[in-house]
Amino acid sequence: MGGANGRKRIIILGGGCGGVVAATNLGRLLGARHEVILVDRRSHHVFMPAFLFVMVGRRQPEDISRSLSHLAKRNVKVIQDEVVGIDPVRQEVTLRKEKIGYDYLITALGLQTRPDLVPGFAEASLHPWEMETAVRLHKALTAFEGGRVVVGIPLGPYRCPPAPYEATWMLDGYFTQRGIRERVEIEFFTREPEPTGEAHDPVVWMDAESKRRNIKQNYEFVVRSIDPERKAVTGLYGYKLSYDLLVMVPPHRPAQVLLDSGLADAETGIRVDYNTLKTKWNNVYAIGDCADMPASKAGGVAHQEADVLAHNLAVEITGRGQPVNLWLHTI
């Protein structure tokens, strides 16, 4: 669209990890010669990374929450409203309340939790995947006095894969400090196979460890359904996991937004190039979760990614400086 005096503007959607860090950096490195705009339906950035220290009471909501509207001394205008549409052939987003053009596009949207792909989920599995479970299991789990507790992984993506073992742990050592791990059984279960290789692979390291602390593995074990009556969860070939606590990872996908505009046409979301984020449609990128990438669904990703992004973003549009490619430091 392009604006009088060649002023730009960047339309910044989602705001994350991958979100923030893309409009701070935009907000300072073009200030008020163009315009930076972030739209998040959230009024706050919720630091998803400490939802598992929500889950064992070391953390409260408001320790974990900041207002978006802190990023107006970073020249970034913010709009509080939900995505409704995004047309990337008329460079145009669609909110509930109104309809802005752009220049250029980052979709920042994450992946959403979807417990209504697995029946049964939504009754029986409290997870620290959100705020508002995490502070449910914390209860749930100050009342526990003993019994197996079930941690557990779906099929397809979801965010921070680490997070699960991380979970595991935390458990282990939340049960230990209140003196009842022995009246606890703690079990683990994942799609992926029994992992093999060197003692210092992460993969190994990370069964070996579990192992230590006296937590049983289920290796290929691939969710159907669950039954919040009978209080087990059935995989495969009706292979049963009984449970007193179940603390499964929901399934994730996509925003619906990005399914239904076709920027999303994968459950792992937006193809985008591995070197500068681009898509297919022109002058739209996107970063975090939502970018169809070989590398994990978490904040760390989606803060490199969006630094990249911005530098790139700002030497197009003001002509100084050299643009780099994405060099992503994870394990």
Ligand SMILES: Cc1cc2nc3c(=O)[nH]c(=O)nc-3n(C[C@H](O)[C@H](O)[C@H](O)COP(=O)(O)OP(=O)(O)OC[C@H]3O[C@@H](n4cnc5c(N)ncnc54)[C@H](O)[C@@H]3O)c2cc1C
Given for the second form:
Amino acid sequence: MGGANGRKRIIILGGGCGGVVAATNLGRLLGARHEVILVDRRSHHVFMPAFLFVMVGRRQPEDISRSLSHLAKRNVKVIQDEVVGIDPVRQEVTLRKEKIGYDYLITALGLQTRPDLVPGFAEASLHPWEMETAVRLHKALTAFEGGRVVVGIPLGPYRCPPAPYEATWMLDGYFTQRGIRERVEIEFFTREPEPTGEAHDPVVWMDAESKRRNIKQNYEFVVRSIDPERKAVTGLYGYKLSYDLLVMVPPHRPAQVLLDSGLADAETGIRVDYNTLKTKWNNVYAIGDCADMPASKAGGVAHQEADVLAHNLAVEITGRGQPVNLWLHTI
Ligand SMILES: Cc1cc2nc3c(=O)[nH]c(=O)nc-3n(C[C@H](O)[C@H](O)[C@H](O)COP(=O)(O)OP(=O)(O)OC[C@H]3O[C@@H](n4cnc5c(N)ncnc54)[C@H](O)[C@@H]3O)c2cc1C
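Beyond the form predicted alone, can we have the form predicted in complex with the ligand?
What follows is the whole complex; the chain from before opens it.
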């Protein structure tokens, strides 16, 4: 690659929190002198933190989606297509409809949900970790008149570690507002041990807040399978939790194309240098949920990483300014 007059092509895979910020910044910093391309299978950016509000009917899907075509104003070309292959040696990306070479590649493909990894999950759980299931969960909630609602976490990484707690609190508020809270038991399970320590420690505080809201906590509960007929979740050592409505987080894994192309070799994503987000391949970087960083899988993290990487790439390409190291502000 490397076009006439030193023109560089930067391809960003994924138009989620990390990809949109990286593309916006690079388009602004590089202008039309270089080529910034963003690829996503969707035509729209979807703001996933608001799935919790879709769950309780306070947002509609269209309120939390924005067309990626707005990026054209920032000198970013958007291609709506599926990424099916990445060849970091040839510096080439394969889409369903075409192959494109790059000078720099930023992978921001997030995580994919894998309901198939827990037997019974797909039939049993309605959850706000995808738009479609958040909409179905809202419908189920409006028909719910009382019983046991169980919210829980599987093994492995997932988007936004505190969100399951927020989900239980929002359900508490939702049922209170409907005037049926005393007819609903809300129960929570997690693979984590019971938190101990100072009251201001976030996990200790979240535990206390849940208890204050009369939400029962089950710690060290490792899900093995779900029986949708009997409405029961089975954990390690035969522990069981029965439910009337199950709101369990699906297992998450790196995007299939990252596993197939060998870029992601860990459950938690692509190995990167913690300061620079460089991978072991030349000119290939990873940001957001698909990067194996010692940080939460969170939009706020993806945003900070995108800011730093866009700055550093612009410095490298234009020769102006100084590169900076990543310094994450997160819990
Ligand atoms: C219920 C919930 C609540 C949350 N709350 C918060 C919060 O309060 N604060 C916070 O910071 N974070 C929160 N998050 C997490 C946050 O949404 C994610 O961490 C963030 O979106 C990750 O950004 P990303 O750019 O890495 O990936 P994503 O936003 O997942 O974007 C990945 C993009 O890649 C595209 N893609 C994937 N594979 C392909 C392919 N093969 N071909 C083409 N396109 C592909 C997808 O369509 C998607 O647009 C929450 C998430 C959920 C689900």
